[in-house]
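There is one chain below, alone, in structure tokens, taken in the form predicted on its own.
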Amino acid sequence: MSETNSAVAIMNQVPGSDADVRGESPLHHVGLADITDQSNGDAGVVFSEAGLLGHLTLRCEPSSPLIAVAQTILGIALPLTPLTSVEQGDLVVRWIAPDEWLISLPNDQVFDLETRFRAEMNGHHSLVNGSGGMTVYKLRGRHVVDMLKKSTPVDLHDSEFPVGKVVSTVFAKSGAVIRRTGESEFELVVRRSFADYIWLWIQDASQEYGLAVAS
């Protein structure tokens, strides 16, 4: 997992306002904004996509002095307890494994954060920018747990899955990082290549409860 900072080329993956390349979320083709206008006002499940976020995967031994450096860079303590998360404003850090964390933040901030990591983290660690390969789905509503029960084997009862808990698990024969963000609110980090499939699955699994799309 060791890296030599001088050998790493850092690229700002966010297109500028005058760029020829346009940033598009995995569901850009669906037209979620148009669906929002037609949403069921009494829906039991409400869906939205937080697309085009920045995502950094950090790996480092929990006993390493670099943990303190990472926490200084982030301005927030890394979650060291298994299956937990921390957040501060738009920054979310999820525990993925004993030596791995998934960091998400607005995409216009990820380049500066990655640059600081590369400059200040000198030692045995790994940092990967996977921003273009992931998206985040937000789900809420009185029947959101019922819908999720169709999709994952994880026990979602609030006594076993409290707010802030994170699991990496099977979701609809694919995979997702699931985090509970409220009593009836969850978020799913999914791979871009499975984003459309999981969106179609959520539509099907929500049919009996009613599905609304939020902006």
The other form holds:
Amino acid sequence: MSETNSAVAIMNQVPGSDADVRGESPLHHVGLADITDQSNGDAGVVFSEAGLLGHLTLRCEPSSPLIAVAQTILGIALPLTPLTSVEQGDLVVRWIAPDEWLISLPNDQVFDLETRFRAEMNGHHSLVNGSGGMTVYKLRGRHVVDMLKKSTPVDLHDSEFPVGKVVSTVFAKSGAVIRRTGESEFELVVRRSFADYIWLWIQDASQEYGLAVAS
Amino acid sequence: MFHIYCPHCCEHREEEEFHVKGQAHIARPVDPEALSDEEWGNYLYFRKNPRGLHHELWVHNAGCRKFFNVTRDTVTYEIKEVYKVGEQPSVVSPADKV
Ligand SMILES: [Zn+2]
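Having seen the form predicted on its own, the form predicted in complex with its partner chain:
Starting with the chain above, the whole complex follows.
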């Protein structure tokens, strides 16, 4: 438990390195490491999971003075323009709604960030740790847009979906937060409970282009 | 299939990202205790069903999850305008000022 003086308890959800606990991502059962195929250079879609990241949902009025405080804590400006994201090192902040952002960072940095928010954000806001509830899929390859077109109604053309854009939308029969991280590179934030379903869907949708799993 | 402009995301999205939540601009009575049964029943249950312009509440449930209003023609299905909650429609039928 934390040593913070805050009236609201926050706790470090990441076990220490001395604890005998193994972290398992939502795709742990798939054994991605065993099916990683670096030799498949012809694959049109390359998949990897960035599991066990830290995810924080920040809610705050965009007109609030707390926005400036949050920016100081994060070290980067919150994206206030709809459907945009900012990235610095390991830290990603995605616009989700006019008063909501999804912050992702390495798991072992989450508790420090939460503690700072609790100590420095004095006013009406909310910061919720949803790390255990989601996972991130990274997709790249020359057919990645073709595969995504089967899965979501969002317009993925370069002119409508530039690098850095982020949308919350429907994906297959589920949902995802989709961000373009490169010309042929996308990132999906998916719910833990739909992780297996979406992984199966991606395999099916990628079949005609060839799918490789990267580490 | 509607192509709906979300005033919060500031772009058009497919209808499957949205849900319609019924008639817009239904104000909760300030003093419910003072209402007759008929007035309370009308507030709770009775809705417009116009042939023509209709002001509706929608939610971008798969996107930003924000509510907003849509003025739609129930005959042609054409969306005349989209405006935020708290704002008034600019497209209104002469017989139906909200
Ligand atoms: Zn929206």
